[in-house]
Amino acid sequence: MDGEVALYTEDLGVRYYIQRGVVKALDDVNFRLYKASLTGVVGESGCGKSTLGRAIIRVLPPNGEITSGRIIYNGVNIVELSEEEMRKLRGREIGLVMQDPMTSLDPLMSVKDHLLETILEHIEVSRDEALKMAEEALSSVGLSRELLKSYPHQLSGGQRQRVAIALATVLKPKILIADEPTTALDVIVQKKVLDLIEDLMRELSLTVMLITHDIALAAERADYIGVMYAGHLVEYGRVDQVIEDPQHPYTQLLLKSVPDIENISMVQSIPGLPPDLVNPPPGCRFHPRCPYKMDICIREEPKMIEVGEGHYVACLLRRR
């Protein structure tokens, strides 16, 4: 049975605005953060995968912008806040982990300047209380209070993820954006990470989402999987349903292009690149790439139906 609702969107639409036209980035999004779980967001690069993370704390780049629809908390649509008071909800209620701290963290500030800042920022502490926090949220991700004193260049890579790590936890929030949290990582600390991301969800009870390209990590870590496809949610659902059932043919797809050590042999491409989304293609956007595609695929976009309790696609194959 699946839990209770922490974060869901409505119809969430965002725009990229670029000199040879418009992105369209997000289209009718409908997605949903159970408390407490982990969910793994998949697909391509350019799929719409950041845009999503980055729309829900609105920290889109100066040509994004939310042009439709709605992202609930706790009863408030996120997307009519001021800026105001979104600064108050960002790092106390939601946090964000960049995909790549070396160039999301300032090379001028050292580790204690970066935590003492958003410390400072959101909350009435004193300096010295700042301090003590930022060394225990340094403790949390398995940093010594030594490398308080260091700057982001003085850091391995592993090292900076645990920072943006602490960063995006000190203040201890409900829900955390993983954005590619492991990209750049060997396998091993990769691993240490995504531990460090568990650990820190069962003791703070935290909502997670991981936005990842790799679905067989989404697989092994998610409660949880959505399927984006150009700026579509493809399909939704718990991640025994998505891995095992999977309804998309994209998800298909995707799932048979993970290596198998045993049978390498059978991995498989996915024909084709992804669309233009300045000018996507009519109907479902997956079509031409599509195995299964059918007439009514060229004209009709397919919308989401629940093909089993809480399992969601949205293809037109699952209508016949």
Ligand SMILES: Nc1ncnc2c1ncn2[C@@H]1O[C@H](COP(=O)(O)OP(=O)(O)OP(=O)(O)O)[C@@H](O)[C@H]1O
Contents of the next structure:
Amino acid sequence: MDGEVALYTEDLGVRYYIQRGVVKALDDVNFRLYKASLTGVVGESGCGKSTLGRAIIRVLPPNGEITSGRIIYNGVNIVELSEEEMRKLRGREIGLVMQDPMTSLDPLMSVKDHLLETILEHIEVSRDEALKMAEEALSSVGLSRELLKSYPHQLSGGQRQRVAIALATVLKPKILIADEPTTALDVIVQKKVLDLIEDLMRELSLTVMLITHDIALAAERADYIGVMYAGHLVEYGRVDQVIEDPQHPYTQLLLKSVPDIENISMVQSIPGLPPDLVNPPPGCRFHPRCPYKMDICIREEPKMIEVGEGHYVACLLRRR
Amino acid sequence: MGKLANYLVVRSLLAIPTILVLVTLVFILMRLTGDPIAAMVGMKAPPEVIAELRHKAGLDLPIHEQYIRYITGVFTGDLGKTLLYDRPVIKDILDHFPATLELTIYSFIISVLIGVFTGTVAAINQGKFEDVLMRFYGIFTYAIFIPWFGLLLQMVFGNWLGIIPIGGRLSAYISPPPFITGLYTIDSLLTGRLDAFFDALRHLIGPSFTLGIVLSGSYTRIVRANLVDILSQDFITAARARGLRDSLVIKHALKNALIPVITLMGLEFAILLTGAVLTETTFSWNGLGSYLVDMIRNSDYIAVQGTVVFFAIFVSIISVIVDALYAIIDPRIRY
Amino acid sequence: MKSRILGVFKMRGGGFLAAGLIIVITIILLSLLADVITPYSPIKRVGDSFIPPSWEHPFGTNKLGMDMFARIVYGGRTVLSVVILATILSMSIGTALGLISGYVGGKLDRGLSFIMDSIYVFPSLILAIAITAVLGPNIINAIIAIGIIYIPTYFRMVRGQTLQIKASLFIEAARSIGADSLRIMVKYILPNLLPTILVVFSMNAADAILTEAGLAFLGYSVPPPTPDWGFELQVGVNYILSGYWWLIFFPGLMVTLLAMGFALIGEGLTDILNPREVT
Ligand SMILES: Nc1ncnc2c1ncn2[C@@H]1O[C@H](COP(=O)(O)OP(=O)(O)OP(=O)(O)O)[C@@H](O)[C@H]1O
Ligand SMILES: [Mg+2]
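Right, the form predicted alone is done; let's see the coordinates for the form predicted together with the named molecule.
Shown next: the complete complex, the earlier chain at its head.
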């Protein structure tokens, strides 16, 4: 049975404004995160995964804006919170870890200053207590306190990513958004960092949103999976539902594109490219690449429908 | 710290070749026409006078001997004696230098403050009206002709409104403070001469704002460019995502954006000195720039050569200081 | 840090470029057509001394009763010819040296670069003053002085670009079909440098104008009766207390406007030639 929902979005829409026009980066996204579980968000590059993660914590790039929909956390629509109220949630209730550990720390500040600054910004403790919290946070990500005095350039990629995770979790938030936290790391370190996130999840009963372009990785680690395509959430459900019984043609193709150890020659990449989001195709955004395209797909935009318990898909083929 | 000291020593030694090149260049330059004395004194002068001046300046020696004497002089602080008054050039230079230093320090501070402020405003309002306005400010100040701006200030604030003096370093009725550093504002504070302090400060307003505003445009531009770049970097997003206040996030960004500005300061310094020559002339500021201009008018070739050499060495020393600052501030630099 | 910016994101260089071109072309036309535009001679008394600006004399008259407007439009000829000849001088020498230095490399390159860098960090006006002082103050020497001090500006840029282009594949290809060095430099590398040279030229022209005006202000450009903006300003210094503002305001304004025109062109060209799209 499903647990409690920690956060959900309703018809979320995000736009980026560029010289060429308006990028429709997210449209009608209905997404949810269940408490103390790990939800993977997958899809090809440019389909809006990071945008969704950053919209939830409301740190979009300066030319981006949430233009419609709601994000409900603890019964409150956080889209309507003032900048100051939102700031208090960031880091304290919702943490973010970004893709590239090389660039996500301030090169001019030591690890200690990063941690202290974050702690002191949110809670009223003495410097000594804050320092103790900082040390605990470091040891909880498996780093020695010796590293407190280090500057980012003195750390390895894996160490930096651990520091970034320590920073995002030092205040024991409820939700952790990890945006491709391991893409820039080598395979062994990747696994360690993901194990670490799972450990923290259990320890702090964290709700984790793991953004990744690697559906195999999501299948292995996640409890729930959301599949995104061209700014739409096209499929969402428990990991077994989505992986074993994929309903959207795009999800099926994504799964086929996974290199299979027994059968490497079977790998097929999805033909074609994701569309330009300034002028997305009408109707279903996937229709130009869809092997099951019907006439109606060009005209009508599919809505999310429930095909199994908690298993949703946005495809006109599944409409009864 | 031992390593830092080491680095500084090495960096200072590296300045010597630069100084040598510049100083040699000045030497060649001064002999481009074959006979600087004739060029400066003019053809009308009687040959005996020219011959005597040539002898005094050592120009009758073979060229390599002249060069050796000259280089030895430069490195022992002997820049020769002025043709006109027979005073050691270095003494004249040291008399006039504090005035230039005082002017450049104040102008520098003003330009950096204005530049960082305007550049930051532009960057955090990227693409908006403020940004376009600040970009225009950068271009406009870059193009300002210093004497024009200085004279306008004198006319409006000095003559019409009467709130700043028209020129000079100190009013005639105020006696200069005792010589300690030669910077009036510092010496007067050190000796408790508040009257001299405020008077000197009032005299500094016109020239230092003229020079400061003209130079600020370069800082506006580079601060804006760096800050726009830094603000789009991951660690800024990460800092915001940790719930840091905007002011704190901007502080992070600014710190990083200002590091490359330090390098600019070295280059800007040359422009600062160029500007100082014009500013000093415009404001009857008795510094090294005015001295240089006077000596050229007097056709005092030895003094001109000495002053230009002094400027060359000064610029080289500044670039060493700038590099040292860089090394101290940025933890990424390994020395 | 505001998270919402609507509408057009960034101003394109087009506006800057257009504004700069309008300013520069207007000033060039004014000086070329000086004889047509003003009935007065720039070096003759045409009325009373110190007449404030009026319809008759839009920029007033000076102590000798000369029409300031005439002096300024004719003065433009002096300024423009000095600046254009000087920048052509530094551009050709700087580009040639930079091209050879970057292409040949080795000791020659290191030596030249070191010398150029040393000159580059030296205060340019002081160097220009020293050169004109030695050569003697006249218009030719002003051109030479300004020409020399800006050689490193072109040298540094051209050398850097040459190094980049040299590393690229098509130079290899040209070499393999047996093109000699001179041919490669002139036919293959030089054309690729032109856009950057254009940008450097317009920024440099702004610098050169200010330096020329500075030299003239200090009395090292053309001899007195010839009109020259910087020199007008030196004369104007004497009239601060008398309040003859037009003797100061207009000549200095022209220097600043012309320099700004070129700087605007440079800024616009930079935007257009390397457009950094905000993603
Ligand atoms: N600052 C921005 N300005 C304009 N468009 C943007 C901006 N950031 C992202 N986009 C566009 O929005 C869409 C979604 O981008 P997003 O970064 O969310 O994709 P993603 O799924 O995270 O891709 P990746 O796997 O490459 O990280 C893309 O088409 C992208 O080009
Ligand atoms: Mg992404």
